[in-house]
Every structure is written in structure tokens, then in C-alpha cells.
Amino acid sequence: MQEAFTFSDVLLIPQRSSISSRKDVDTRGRISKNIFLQVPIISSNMDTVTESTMAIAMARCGGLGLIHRYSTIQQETEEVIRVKRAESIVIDEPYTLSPDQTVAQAREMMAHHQVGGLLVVGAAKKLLGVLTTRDLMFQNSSAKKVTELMSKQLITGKPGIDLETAEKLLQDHKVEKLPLVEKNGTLVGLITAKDLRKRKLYPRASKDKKGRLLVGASVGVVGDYLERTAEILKAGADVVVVDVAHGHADHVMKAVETIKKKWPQSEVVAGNVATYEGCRDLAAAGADGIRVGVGPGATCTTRIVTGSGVPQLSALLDTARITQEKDVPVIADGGIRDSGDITKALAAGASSVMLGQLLAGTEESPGWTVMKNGTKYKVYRGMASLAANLSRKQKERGEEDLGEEEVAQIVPEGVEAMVPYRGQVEEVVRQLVGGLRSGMSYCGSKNLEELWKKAKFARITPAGWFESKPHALEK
């Protein structure tokens, strides 16, 4: 019988370091073979953690958000689209409407797409005007035609315009939008002042080749998973996450193989597993990244209910061999309570970490906000909890109430809870990354590869862990 350890069982041994400033530490990691992140932190694909608002915030911080799959295909696809349209160098397909549409229709479209302006086009996509919220501000007649209100004095650019020239045009003419048109007046794209400002405001943001924010989205392994995969990839998802509690199973590997065969250029992350053998088999099936963690999550009760799992540090030390052998990154999913745990997880061989509880209390999470004894909290639940299972079945059937017998058959492997409100994601991630940089400097490591080579763990006693925390103080 082997011993197994988790993060609070060990400390990293400080080593001689040539790092004079933690700013010199490169925190870059990976989620999959071909997707690198300036900040190796990923928000978990849970319905109280990540939807488009969280994914946008995470990508702007240099990390990544994974959209959960506990919604309809259309809803998940729309969340992906919102992230991909949040920022761009050039918007290839701007939102448009016809000159005969009404004020009511324009307002509805702006609200749905969460934009402040629309381009008005005629036959063959000929640009006719621009309509903004300013044009609609004092309009009481919802039936009035768009053509009566749109701005017709247009400042446009040519396809292929460089960003410096585009910025100068926007600045000189004091406009927010620069439509790109062919010589015949056909609309082919759009550059906005907002996107140009965001490029400067978030220089470390995770972006694709078109300057759009990176985002991942989840699928299952049965039912509509291939249709869901097709739609989220069409919407622009950069990573497909095959999301299953027990990833070392034949049907999971079959699903990974099928997805990689149908979409060979896609980046597929699979899991969860807790052993080297699980990683080896998923890598052989075609996984480009592997989630490691069975039972370490704050709301997970899998180890208690099933008796199965591996303490997270030992799981990472075992599974991370696959990165050296097959160049398949390992993602530490679960069990992380502070920045020190992130350093330990990466030192054990992970290429990135996935967070749920630490991000669930932020403003950007979709969890419900509640007040308790004058303190603000947000609801956080495991995706195998009773509430999550009931919600999932209700959505699948379109029914509010389930029979008592059906409810009784559910065996939860998670719980529902509240976590303290923590403010903006950017603030939380900044603190976590700061701790990671310090932790890497204590190990004398300027980057992740050096950390893997230099890190040395020391096993500690419960007294050693108690000593590590504030103690013997008057409160």
C-alpha cells in the first residue's frame, strides 16, 4: 500500500536564487499542446463559476475561462460568441440590420448582443449608415425606421488597414467605429475604438491570431456531444473540454478519439483522471491536455461517497510524467486553496491549474449573490451535487418538478455552499499570480521548466502546518 499526499502535507524547500525581482519570473504555462497562457490559471467549467463574463475577465488577465456545458447547445454557443466578440483586431462579421427595420428591433438587437452600435446595410451588404445608442436615446416612437435615424456621414477604412492608421482616423474624426469597405462599398469588417483601447489596457491578455480573446467550452461523452462540439467550434472555441468525473473510461477515450478524428485541428482537453495510466490512455486517444483531480474540489464528496481518489499532490507527481514523455500538459484541477498551493501544483509537474472555489466568489461568476448576517456571499455548488443534478434533469426535460422516485435515485457526489464575496476577478488573480511569482523565486526558478527541475518537497507534520499559519496571536 502506497502513501499519498496533498498540498498541506508538504512545503517547497527554499533554494539559492539569482532572482532579484519577482517581476523577472515568467509564469507562462499551457492548457494544451498548442495553447500557452501568460498566467497558468483556468476558471473551472462549473455553472456557478464560468460563463462569458468570467471567461472574458480571465482571458484579459492572461488566463482562460471554460464555459460550462449545463445549458442548451444554443446557450453555450452564445456564451462562446460573446467572449470571441468581446475584443478583436478586426470584427469580420459586424452586427448589421437593414434600413427598413424599426427602432424597437434595433434596441432589441443591441440588448441581445450587448453592443452600443449597429451597421446599416442594404442589398449585397452595401454600407448605408451607422446606428448607435446615442441616435436612439430620445426616440419615443418604436415604429420609426432605422433609415430616418442612422448617421450617413461615414468615416471608413480599406480592408487590410494597419492599426496605427485606423487609430488615427478614429481619433481625427472623433468616431468610435471604423467600418471597413471595399471600393464598391461592400462591408467586410469593423474596427472599434473600444477594441484598440483594450489592447493597451490588457497587454497580457490571452488572444488568438485574430486578436480575439481565448475561450474554452465543455462537452460530455454521450447524447448530443458531437453536435455540441460542432457548434462551439463553429462559434470560435479554442479548446474543447471533454468533461467527465471519471475520465479513465472506455467511453471517454472513444469520445476523444471521435472528436479528434472529426476535427483534427481542434485542441481537446480530457479528464478527470488521477493516475499515470489514465493520462497515458487519454494521450493515446488524442487528448492535447489532461485534467488531473478525482475528489479534491472544495464541493466534491466523491472520495467520501465512492471511496475512490488520490490526494492531489501525489496524483500530480504521478501523472505529470506524461508531459515529459508525450508533450501533453497536465492541468491541476481542484484542491487549491491559496497561491502557495498553485506553486506546489506547478512544481509537482502541472502546466496550469484550474480554480473553482477561489473564483466562485468574484463579481464575474454567475453564482447567485446572497446576504447573511450583513456579509455578502455567492452560491457555489459542485456539478455532482443534488441541486446541480436536479437542475440538469429539469433542463433536459423542460419540466420544473421531478418525481420523488427519480429524485431518490440520485446519488450526489458534491455539495452546495456559499463562499465569501471576493470582488473583481482581476484583483484575485493579481494576488494569486503575485504569490506564485514569489514562490517560484524561493525555488530559484525563472520559469516553469526550471521549477520542474529545481523544486524539492519536504514532508511536514500537522504541527509544521500549524506553524506555517498565523498563530499564538491575540485576536
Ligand code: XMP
The other form holds:
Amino acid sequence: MQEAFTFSDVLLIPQRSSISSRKDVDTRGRISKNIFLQVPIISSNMDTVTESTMAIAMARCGGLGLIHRYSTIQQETEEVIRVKRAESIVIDEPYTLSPDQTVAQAREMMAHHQVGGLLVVGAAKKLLGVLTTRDLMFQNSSAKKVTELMSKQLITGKPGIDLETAEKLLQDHKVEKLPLVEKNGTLVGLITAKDLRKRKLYPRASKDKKGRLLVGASVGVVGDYLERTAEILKAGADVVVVDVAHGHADHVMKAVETIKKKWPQSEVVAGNVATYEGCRDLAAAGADGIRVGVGPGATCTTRIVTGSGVPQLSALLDTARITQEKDVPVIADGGIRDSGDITKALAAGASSVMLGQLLAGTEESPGWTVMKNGTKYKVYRGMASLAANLSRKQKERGEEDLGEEEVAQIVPEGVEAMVPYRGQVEEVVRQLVGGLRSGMSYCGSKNLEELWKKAKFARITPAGWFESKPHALEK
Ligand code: XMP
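Structure of the form predicted in complex with the ligand (previous: the form predicted on its own):
Now the full complex is given, and it begins with the chain already shown.
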């Protein structure tokens, strides 16, 4: 019988290091063959963890967010679009209004797309004006036409304008939006001052070639999964995540194969698996990245309910061979409780880590904060928990309550709980990355490849783990 260990069963042995500053450590990792991340941290595709707000924050930090699939295709697609439009060098298709639309329609459109300004165009996309929230600020008459309020004194740029010139134009004219127009006045794009500021504010952000933030989105393997894949890819998702609890299954391999055949250029991450054989088969089916983790997650009860799973550190040590053999990165998914676990997961061979619990308490996760005994919390639930199952089924049939018998049929493999409120994602990720940099330098490793080669684990006892944590102190 095989022995298997998890993060708290081991420590990384400190090694001679030539690194004098943590800043010299390069944390770059990967989620899939062609998607590199300056910060190898991914927010999990759970409905209490990642929607567009989280995905935007994660990408700005240099990581990545995966939009969950527990919504309609349209809702998931809209979340992807929000991330892709959150910032870019040039917005190719800015949101537009026609001059005879009303203040009410403009307000609705701004709120829906979460933007502070709209361009007003006439026939053949001829630019007529710019309307911003400032123009609408003291407007009581919602029936008023946009044309009466928009600014018509337009400062525009030519298509292909360089960013320095665009920035100067915005500064000189004290405007926030620079529409790009052809000689004949046709609108072809938009540069915003906000996007230019963000470029400087988040230098490590994960971006595509057009300067848009990277985002992943999830699909299942039955029902409408191909339609969902088509829509999220059309919306600009950079990674498709084929998301199944037991990924080492024939129908999952088939789904991966089908997606890769239909969209050969797409980056497909598949999982979850916990063995080398699972990785080998998913890689053979065409997966560009593999999620490893069966049952380690904070809300998971899979191992208790089914008796199946592999302690996460051993799962990673076993599966990460696939990266050396087939250049397919492994994502360590679940069970990470602090930055030390991130270092251990990467040292075991993973190319990135996926977090649920550590990010669920942040401002950017979906859901409200709740107060309990004077402390702030957020709800965090397993996607196979009873609550998640019920709300999924209710959504499928239009919020209709389920019958008792139907509820009794559900066998949950997860729980619902609360996690302490942790503030902004940026701060949480900064702490985690600081710990990771330090951890890598203890291993004498400047980058991930060095960490993989040099890392040495020591098996520890429960007393060793006890000694590792603060102890013998007055509380
Ligand atoms: P952490 O520990 O970061 O783990 O909260 C997040 C990962 O947990 C997985 N997940 C589940 N696993 N039952 C499970 O067995 C569930 O209900 C469940 N919900 C999420 C998932 O892989 C996630 O990324």
C-alpha cells in the first residue's frame, strides 16, 4: 500500500542561497501551456469566490481568476466580457448610444456595463458626442434626449495613435476619453485615461496582446457545454476550464478532445485528478493544463463521503512528472492554507496554485459580509455542498422550490461555512507572494525551475508541526 502525505506532513529544508533580496526571486508560473502568470495564483471557479470583480483584481495582481459556471450561459459570458473590458490599450468596440436615446437608457446602459461614459454615434458609426456620468449628474428628467446633454466638442485621436501621444492629448484637454476616429469621422476605437493610469498602477498585471486582462471561464462536460464553450470563447475567455470533480473519466476525456478539435487554438485546462495516470490521459486528450486535487479543499467532504482521494502533496509529487514529459503544467488545487503551502505545492512540481478558502473572505468575492459576535465574515461553500446543489437545481428550473424527495436524492460532497473577512484581494495576494518569495529564497531558488530541481522535503512528526506554529504563548 502506498503512503501519502500532505502539506503539514513536510517542511522544505533550507539551503544555501545566493539571493540577497526577495525582490530578485521570479515567481512566474503557468496555468496552461501558453498562459504564463507573474504571480502563479489562481482564484477558484466557485460561486462564492470568482466572478468578474475577483477576476479583475486577480489579473491586476499578476494572477488569474476563473469565472464559475453555476449561472446561465449569458450570465457567465457577461462576467467574462466585464473582465475583458475592464482595461485595454484600445477598446475596439466601445459601448455606444444613438443621439435620440434617453437619459434613462444611458443610465441603464452605464450601470449594466459598469462604465462611466458612452460614445454617441449616428449613421455609419459617425461619432457625434461623448456622454459621461458627469453630464448626467444633476439630470432629473430621465426622458431627456442624450443629444441635449452630450459634449459635442470632441477631442479625438487617429487609429494607430501611440500611447504617449494619446496620454498627452488626454492630459492637455483634461478629458477622460479619447475616441479614435477615421478621417471621415467613423468611430473605430477608444482609449481611456483610466486604462492608461491602470497600466502604470498594475505593472505585473496578466494581460493579453491587446492589453486586456486575462480571464478563464468554466464549462462542464454534459448538456450545453459546447454552446457554453463557444460563447465564453467568443466573449474573449483566455482559458476554458473543463470542471469536473472526477476528471479521470472517459466522458471528461471525450469532452476535452471535442473542445480541442472544435477550437484547436483554445487553451483548455481539465481536471480534477490526483494521479499521474489521470494527467497522462487528460494530456493525451489535449489538455493544456491539469488541475490536481481530489478532496483537499477546505469545504470538501469527498474523501469522507466516498473514501477516495490522495493527500495533496503526494498527489502533486506524482502528477507533476507530466510537466517534464509533456510540457503540460499542473495546477495545485485545494488545501492551501497559507503562503508556506504555496511554496510547498510549487516545490512539489506544480506550476501554479488555485485558491478558494484563502480568497473567499476578500472584498472582491461574490456575496455579502455578515457579522457574527462582532466579527465580519463571508459565506464560502463547496460547489458540491447541499446549498450549492439546491441553488443550482433551482436556477435550472427558474427558482422553483424542490420537492422533499428530490432534496433527499442529493448526496453532498462539500459543506457550506463562513470565512473571516480579509479585506482587499491585492493585500492578501501581496502577503502570499511575499511569503512565496521568501520560501523560494530559503530553498536557494530564483525561479520555479530552480525550485523544482533543488527542493528537498523533510517528513515531520505532529510534534514538528506543533513546533512550527506559534506555541507556548499566553493568549
Ligand atoms: P480551498 O482549500 O482553497 O479549495 O478552499 C478550493 C478547491 O476545492 C474544490 N471544491 C470542492 N471539492 N467538494 C469537493 O470535494 C466541494 O463541494 C468542492 N467545492 C470546491 C475545488 O477544486 C476548489 O478549487
